[in-house]
Amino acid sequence: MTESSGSKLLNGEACQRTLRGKNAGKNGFVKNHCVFEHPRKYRRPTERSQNAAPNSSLYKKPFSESFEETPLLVAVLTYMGYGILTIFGYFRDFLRHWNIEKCHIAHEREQQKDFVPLYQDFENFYTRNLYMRIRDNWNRPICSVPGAKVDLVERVTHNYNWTFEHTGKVVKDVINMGSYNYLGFAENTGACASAAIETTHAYGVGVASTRCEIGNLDIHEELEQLVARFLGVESSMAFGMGFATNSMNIPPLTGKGCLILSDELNHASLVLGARLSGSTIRVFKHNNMQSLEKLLRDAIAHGQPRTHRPWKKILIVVEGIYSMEGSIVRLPEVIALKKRYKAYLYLDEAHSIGALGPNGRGVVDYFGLDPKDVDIMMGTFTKSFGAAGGYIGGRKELIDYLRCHSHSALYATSMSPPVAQQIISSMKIIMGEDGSTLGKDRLRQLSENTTYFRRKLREMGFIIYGNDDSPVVPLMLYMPAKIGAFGREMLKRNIGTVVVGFPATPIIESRARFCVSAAHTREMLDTALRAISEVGDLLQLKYSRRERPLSTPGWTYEESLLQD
């Protein structure tokens, strides 16, 4: 586990982020995957299922995920929409070239006309012709705590989203359905905020040094010991940036002659870290254990390309919750495969730590597994803990090695002391070490909010993706014109949402992504659901052809226990 990278370039294998979605099948058919039920195989004869039937003997409770197929007519109309936008884009580029339409984009200076272009105009085709049409849905400035409700700075554009001007007005009390504030710790009052203020008075805000020089504070060591205890591992290490925790810690662990097996939906930070390592990278289908096992068998049978020598090491890289799909990794099966084929496992729990499991300890806790079965446990503090940074947990030998070889440890400034204190305080609340039941209550509230929100959206007739227990809820929009329209209409109703389209998703699978929080009350969720239903009717987004269950007017008895 301690071989450093010998090269920073890929040796022949390109790490491509393949299309995230499933092939469009017959209209309205659903892929529903539960470990105690045989999946319904409604698909074309030539279409392969993205998820094989799981091994139910490895699971201690039902594990259900559903991905309803894109209706064929919707898929065709979506392709047509992008085609029309592309044609108009080329036409507008023609008008800009002849100065008929004003050009707002950056371009090379006349003095550099003989230089090799720093960037190609075609690379920005999507940005200037498609993204700019709906750019007002992103980068909205907020001027409050990003809690269950936020205040938005009102802005207007006079040149079709190329630039924005603030009006000086503030849109108050917008229900926040987009932030990763799973446990509601993004707040400016309470025990966590008070402790962070006291730490700021004691330590200041900045450290102005790296951990290995003079930036190693006692609060950093306290944090790492607490994280190791929380995860149930021997040791841990904290970093100031979540993205760099992945991108800068995979390269020291693998290098030339090593093989990385990466899920096709892994985050960009994992993809970048794998590329920087210089390892050979192969991608398996999302959450598909047959695809992963085939790559493992081939890797062991054939070895390295050309020489056929055995791989120095094989590293499987997966996430706990996939942030665009709302799906949960089939961790029991991944661990079984990694043990069978003697591979290492790197688990990214950025979205699952704090949000899953009876004790909030992530996907390992959710499945009731032994943390020692995961070789490298990674996670971030930016979501459930309401802070910043990330961690790596595992055996003491692994952490000691990373302290000496991780670029993020050697060259990055230490974590800000009040941020470290925010993590410590929130983690102790989750663990119940603050002497209260607040942590347990928030974990239960998040679970109930997730179940309620997902159930109501299905009853309304929307197509939603992911696992039933995932607080990340993607609602499918499909058509490009509906991406911007959905975000704008929701904001008119005082609901803040995140909309996502191509190239972040497959071209026919644009979506709105909701993140459920324990800070959301029943009234907030009901208000958001009413607005979603209204906009769904307005934009004709209720594509689902599943048989709808009888709608219940409120929460179930179990869901209402905490409310009472």
Second form
Amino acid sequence: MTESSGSKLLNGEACQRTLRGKNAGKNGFVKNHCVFEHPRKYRRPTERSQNAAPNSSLYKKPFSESFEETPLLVAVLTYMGYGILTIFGYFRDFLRHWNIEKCHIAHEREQQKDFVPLYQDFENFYTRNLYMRIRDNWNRPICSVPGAKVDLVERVTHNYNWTFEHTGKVVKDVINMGSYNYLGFAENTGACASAAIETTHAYGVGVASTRCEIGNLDIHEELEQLVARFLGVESSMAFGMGFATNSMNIPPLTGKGCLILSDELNHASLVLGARLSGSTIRVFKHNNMQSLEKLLRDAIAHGQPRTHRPWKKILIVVEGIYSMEGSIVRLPEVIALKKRYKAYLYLDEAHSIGALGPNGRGVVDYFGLDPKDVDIMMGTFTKSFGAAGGYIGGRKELIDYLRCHSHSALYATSMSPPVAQQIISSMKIIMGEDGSTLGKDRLRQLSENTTYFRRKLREMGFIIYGNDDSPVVPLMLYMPAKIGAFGREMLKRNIGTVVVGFPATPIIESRARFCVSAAHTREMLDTALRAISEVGDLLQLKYSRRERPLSTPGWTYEESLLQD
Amino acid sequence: MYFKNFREYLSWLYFQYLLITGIYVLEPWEKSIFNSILFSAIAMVVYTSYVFIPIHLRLALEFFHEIFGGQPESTMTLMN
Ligand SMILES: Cc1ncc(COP(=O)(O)O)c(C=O)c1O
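Please show me the structure of the same protein in the form predicted in complex with the partner chain, now that we have looked at it in the form predicted alone.
Entire complex below, previous chain first.
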């Protein structure tokens, strides 16, 4: 839904620009040479874009991504629901304020009551009065390996989620639709696990020093060479934490006088990194290349604000798969833009590495592009590899520079050896270097599962966001009460899911997010789908107004018709 | 949805009402506050409309009758 309005707006602006450009052409203003201009003003939601794939020549295969519009009635009811809950929130706050009711959450001490309050903002109101009521859906302790099935610790609450008690029982064999275990490497048996155990025997678990002091083990060097080979880049570097990889490696790359162009839905770690760097940040519409191009052109034409000096450098920051939308970055277009406007590209492949592409090498592999076109390849080992940590890959000079400037290389303890071993073993399996076809099988299984799961959900009439090939499958819930109800009802049916609400998504677009894994068998997926359908009927979640089965007249970015 | 009997259908409807208004997540006493406010408001609306609408309708009818009522009968026959 945001897409359509966003695109209209942008194209409107593009038109204005054209006019302005023509008038001001003589004064040295930018003339209109946009790479990506829509042949038409905008597409109406009901229109099927048969021939409106402006840059389809850049894609080697169909790129079909859809974000069905929120039905108006649902949006209105959602706001109404939030309104009612907010009124009750104020009411409860009122009761707490006058000590009619006991306040469980952090609040000012009596002695400090005239101080500027520490704990008062909207998000806190939200936590106290909305999140708390359905908190039983999150932070649930699990007590087994988070593979295709997990065991949960059973817990109860006697005071409406303010405190929990463990009953000592275990909920067995819950189908896990929430872990980022794309290739199913979260295992406690098998080749990877035994290799990790051996490494623990050899090196121990802790390293107790940083990479540039006594924490640089041979296993780390081996890992970095392997990662570089896997990605097809000159050199790479591994860090102990994915979040820190982003937030600590953007600051050494950009600084004052630089411009960061960031997708509006980038992960918190990227946002934090960009803010820490002190550069100017401009945000473009999610995966919208017209918006990005407009920002690039403006940046080059106008330079820095006030001084109008040219920007020192421009860094485009995008992700491979967006974890809340399930969309895949339009990388061929981003690269075309980056080349044209001489910007740098930072690609975060946290979710896509291992999960996309015929060889599991992420979006670059998926689109069949050259990894050398991406200046900074970042990714994490937390997801597909079933380990922990992150990497940066790129040219040798870049990595050498980061080795002595990145905070997470200089000040953070290096990666634990068994974790490094887990990455090495799983990566070798994906690459087929262990002499088996296990990796290929897993990749194929994942893409089959993804296609199957997405197709079935769509046929059932749910609103599903994202790209058809992305293993992250968001299912829209919208109304606040349905977030809680969905999680609880699914768990009653022995399916563990992740439900996501406001701070992570726009306020009305609450959703449930499934992550398909290669470890899921067809039976598990069928069980899950049956339960989802049942809960969908119970909660009336089948909002989609597309004609079923499967054609997509809704507003979409659709480029499934490639002539060439 | 398939329902065994009418009661099940009613409880499903009530569940939908809980979900859509969002009071599904509230504590029982808050639910009853909300319900009693809502239902008393609805009851008052129904009652006032029951009491006042007939009066207003009659007044309106009289008003229009006064405006248009003075017309000669011949126009009516002409139209027929
Ligand atoms: C896009 C993206 N970048 C970075 C991270 C952080 O990685 P880690 O969990 O390894 O710290 C995540 C994690 O969810 C992510 O989704």
